[in-house]
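The form predicted alone is given below as one chain in structure tokens.
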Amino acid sequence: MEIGLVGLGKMGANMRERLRAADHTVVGYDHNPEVSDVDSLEAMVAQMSRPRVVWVMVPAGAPTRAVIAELAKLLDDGDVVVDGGNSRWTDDVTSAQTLAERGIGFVDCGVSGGVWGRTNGYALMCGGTAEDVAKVQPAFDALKPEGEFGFVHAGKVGAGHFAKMVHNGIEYGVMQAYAEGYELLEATDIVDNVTDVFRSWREGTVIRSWLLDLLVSALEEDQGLEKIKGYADDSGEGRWTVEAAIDNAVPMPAIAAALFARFASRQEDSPAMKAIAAMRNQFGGHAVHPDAHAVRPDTEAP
């Protein structure tokens, strides 16, 4: 199939390439001409033919909604535009009818599997009309991984990225219980070597997964993780998963605890722990322990 790609940062150019080696015809273009196949978005739609399927892979919210208004007015009757970055899936019900005025139809496709999609495949959970499936699922079947799994149409607009959301925030817990179990690991002297016992849950344990073998990868470049910060930044989809329990009433715990975690991360100093430690200090006179970069009352800042 021919398809167009806008967007070709780290995701965007390896699903390219992947798409290229599956022999279909892709036309990239981004802001960057240095790995554009065009100069511009109108010159990507002149080279393609009716109907077109654009696939979108640049960054969520106004990136995303300027370019797709940009293509509503490009694109023509029966053309399909398909949103595979990280949007919230609120989003995706008015980009599906920006897109249908025009009588364009629009699929929303969380999208899976980082650096190394380009190799193993990519696992993608789309939402849409059955017909604007169709009309992408060459693309689809080129780009998920090799087997039976790794594909899904989840449901009407908007299912796609509630279902990557849902993985997402999924992912944020699985990796917060392996992180605690790695510093627990780390602060006793009882294990010799923590880096060999994450090395062998990856055969035969319940808990191995890829996000294990991603992480015995990381420790055996950096024993201890000495070269990195312990500061984790969010991406959004853990809140959007959050605020979704609390709009359905459903508990999650784990993946809110994990995405608090992040939050305090981000803390050199908390001042809840201050707040909580001047209080016990308060009530039973129990002992604070002083900062010792504060400036003394009695005297001055330098």
Given for the second form:
4 protein chains.
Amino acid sequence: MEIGLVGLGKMGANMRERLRAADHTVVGYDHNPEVSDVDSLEAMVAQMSRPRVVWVMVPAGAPTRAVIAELAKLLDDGDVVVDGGNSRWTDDVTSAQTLAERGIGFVDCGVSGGVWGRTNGYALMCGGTAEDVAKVQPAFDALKPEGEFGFVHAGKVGAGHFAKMVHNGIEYGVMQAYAEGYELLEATDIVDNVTDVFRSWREGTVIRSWLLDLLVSALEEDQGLEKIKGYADDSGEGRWTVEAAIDNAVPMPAIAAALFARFASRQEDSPAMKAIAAMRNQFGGHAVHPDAHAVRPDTEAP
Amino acid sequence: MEIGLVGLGKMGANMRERLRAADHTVVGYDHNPEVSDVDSLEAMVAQMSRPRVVWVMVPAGAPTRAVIAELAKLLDDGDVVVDGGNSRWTDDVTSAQTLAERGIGFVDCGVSGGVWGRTNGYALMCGGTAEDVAKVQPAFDALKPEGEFGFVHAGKVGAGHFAKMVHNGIEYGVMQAYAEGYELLEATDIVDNVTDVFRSWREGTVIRSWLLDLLVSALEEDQGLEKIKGYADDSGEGRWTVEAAIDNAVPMPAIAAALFARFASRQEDSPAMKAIAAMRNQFGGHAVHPDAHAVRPDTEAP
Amino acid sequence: MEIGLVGLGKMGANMRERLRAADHTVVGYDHNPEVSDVDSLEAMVAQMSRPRVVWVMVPAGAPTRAVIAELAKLLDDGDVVVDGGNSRWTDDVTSAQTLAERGIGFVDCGVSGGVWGRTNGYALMCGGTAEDVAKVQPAFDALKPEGEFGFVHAGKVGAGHFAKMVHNGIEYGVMQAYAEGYELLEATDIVDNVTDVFRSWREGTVIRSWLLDLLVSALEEDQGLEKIKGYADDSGEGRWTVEAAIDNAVPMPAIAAALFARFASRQEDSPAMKAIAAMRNQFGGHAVHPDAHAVRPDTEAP
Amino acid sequence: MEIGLVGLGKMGANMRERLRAADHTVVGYDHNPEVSDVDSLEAMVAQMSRPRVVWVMVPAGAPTRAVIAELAKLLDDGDVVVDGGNSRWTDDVTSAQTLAERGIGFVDCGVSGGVWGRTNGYALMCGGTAEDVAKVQPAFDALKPEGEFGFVHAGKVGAGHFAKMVHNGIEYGVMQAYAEGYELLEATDIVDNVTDVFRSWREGTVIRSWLLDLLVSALEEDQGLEKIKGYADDSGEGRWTVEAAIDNAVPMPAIAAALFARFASRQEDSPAMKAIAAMRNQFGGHAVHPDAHAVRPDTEAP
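To test you: the structure above is the form predicted alone. What is the structure of the form predicted together with a further copy of the same chain?
Let's see the whole complex now, leading with the same chain.
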């Protein structure tokens, strides 16, 4: 099939390659002329025959909104836009409405797979009408991994990004579990070589997984992770997952703990712990530490 | 090699099969004469030639202690006992000492793999001296999965069970992450078919794992998990992991959350939430709900 | 001063009494004619002289919006509306704008104190311009507790409800802390009488507080809280607090734990724990429990 | 009554004063001759008439064990030793046994109140037989606050320290709740003056408490807590509380969160978050940030 692809950063460029390797015709556009196939969105659209499918792969929020607004002007009745970025699922309804006013279809698609996706295929979770999804299906088939898994039409518009959001929320929790186990092993000297233990877990264990493989790979490159700072950003989807849990009265303690751990990792000093320390100071007792000479209790300042 | 195997429950019996399939000679003993190869521990030991290796595969705690105490009387200098059960790593030092008084070696070995282990191999994490471990190595090689992973000599006595304990702690956290994501997907009607979404995640995603495969298998058998009660036991290793974290001042919020969720799942009614409800009752205001007729605030009882 | 009061439920009626006891003139309106001083909002407004102050004390959300929309039509330039309900602070800006179009001022005011407020005074946290707040100050002074505490002009519009929201979020965490301690004391038989222990904590301890007093009162009425179900609603402010924390990348593990515990308390069965149980089922091993006769390990199903 | 007091650090010295102010005769002993009334434990005991009551107020663990071992040699049948330090409740049974072999009674007593205790009285939670407690009662009555609260005979030996342990566990949770609320208020600019908001909460609110008073006092001394580092030690009782919860399968998420936050506050860098960052690195995508020029998605590295 023929497909327009807007956004040729790392992900977009890799996806273009995978689509072309499956003999699809990709017209790619990016602000950066060095990677772009055409000079403008207009040129991209002009070059395609109807019904067109345009896959948008730009950052969520304002950039995605801007591209979709432009496409709403350029495309025609029967065309379909796919938002393959990390948009919040609640934004998809707005995108769909904007496009629907012009008779343009909309499919939201959560994409997982990172730099390995080009080779192994991307996991795809999409939302939209069956009719719109069908128009994109050949591209989905090329992008997804071989085999029976890796693609789902999850439901109506928004369902794809919702499923991807939950996927990422789960990812936060899973990563945090490995991380806590790692820290405990490192904190004691009971185990001789933490990397060896993690590596051994890659087969036969209950916790074998792709994330474990990644962690082993990182440990093999840098035993003790000495070159890495304990600082973790968050991309938004963890936050949205916990917020969706709160909206639906779903207890989500482990994923929330993972999110809060990331927040804390970015703080130079914790205002909350300042408050704790300040209260302990007020007890008065905690400044007095027992020493070898005097018999001194320190019964307060818990 | 020749190996004695004490405890022929599901795990022990499967391991006997796997060892025999690798052409090892197994003398198995169990209280249950229907599955036992010999009539008694004495008979087992008598039938073996020195140096003997005896693998104990009985429940942790009193049963393991009892078997090891008996073996201390029956075995000789240079023999080795392996504790392959779920013993707490702190018990291993005691076991090793009991046996060392008679010149008998000791290796602790955490075993993972469940009913799949017979076919796929068991992940093994062991602790002990290099000399003792070497005597058991042929059995380890038969039991572990093929390939380069699945076995580690983690360190001195106790290190094997410690590593297995942390493995299980991580498992609690990973399971909880999937479970929370599952509940959120089920709580909304955004996604059409939760099973389909989970199934699609088996390839190409960041969160693909063996536990995910298990959950998909369960969902395929019972959509909505309607035949299953939300009740989860814990086997001790999750508790020990969190306790070890506390001993070592390691923050472990996600794994602890998973443990607490299991505790809560077993309560008919929560005493803590009774206390919350009791305090709210005392505010007095919360019994008054706004209704359609009256304009009534309910500003307290948060 | 003269003040209009819309909403004469438990809170509103008590506040009317406290205002009148301070010699203020209150014109109260409620849908319920049995408690209302006037027949309609129009009658209320007509009876008051300018500049008018109208205090709205109705449920947050649609009811508050409806009353404010009506008041925007009835009041005049220089009048002030106070929203004393539990509105989300983000709604206050909308309320203020609606009223500002007609030259009407707006003050948001979080109110704490419950049924004790009538006697002891209400804690008040307000937001708005100094000019608008000044017009309401005599009412604030009558409603607040005697002494130097219990009232704060927290900042611009929204600041009052924001402060009240955080107050309630803290309350969730504090209540949860007492509740967890209560459950631990009840779970063991180390302490003879849990009520006696809590009662003793009312003086001299670090954790003495009004909430502790309430819990003691509840325990004295019902030892063991046997008449109370472990079921706790949430009024929204706990959710908003955690959401505000997430928006601001503030770690909030204890308050979030309290919120999640309330969610869980309302579930007949936990879908997440069903998923945990389903995964454990798939391990296969966990159905086999050790018994007194057989020597059976149960090494999986952690 | 006459009472021996071992350990005249800040707490012990204050307690001696309060006991003497109630006309009791105190023979105090401390390693530090400047504060000690006698030269040795022997001298202290020799100076007292039978049945003697000796209150031990030294650090938990080895120091307490050493003093009790010495007293077991010096005291006689019918005497009573009180451990008023922060001993773990499980140590009390050992202390009681050591003393019982010589016919000496034992009472464990958790003490709360800090530097304010001298003036306001100490909250006391004790464990032991009714007979032993009765011998100490006059001292308890002098040390406790005036009024009906602040003393409880919680149960058998160990119950006093158990109750105090739970008290301190609750304290962790309560402090954390205030601290999280404080951080949220500071993280936004919605509220003009965080100190003013906290101060206003001292009366009329649901969350008024002694700990709130302490925090307000700290904020008044140092707005923004700029002189305080976000670093919080823990004295052991929080750990024991969570461990006791785990032993009894009691969910304790909020208090555990408070404990873990303290652990994290003491880390220069978090090994767990290093592991998170390492896994994110392996995704490959996260190093590429969207910039103003290029249209670049960053769809991985959640």
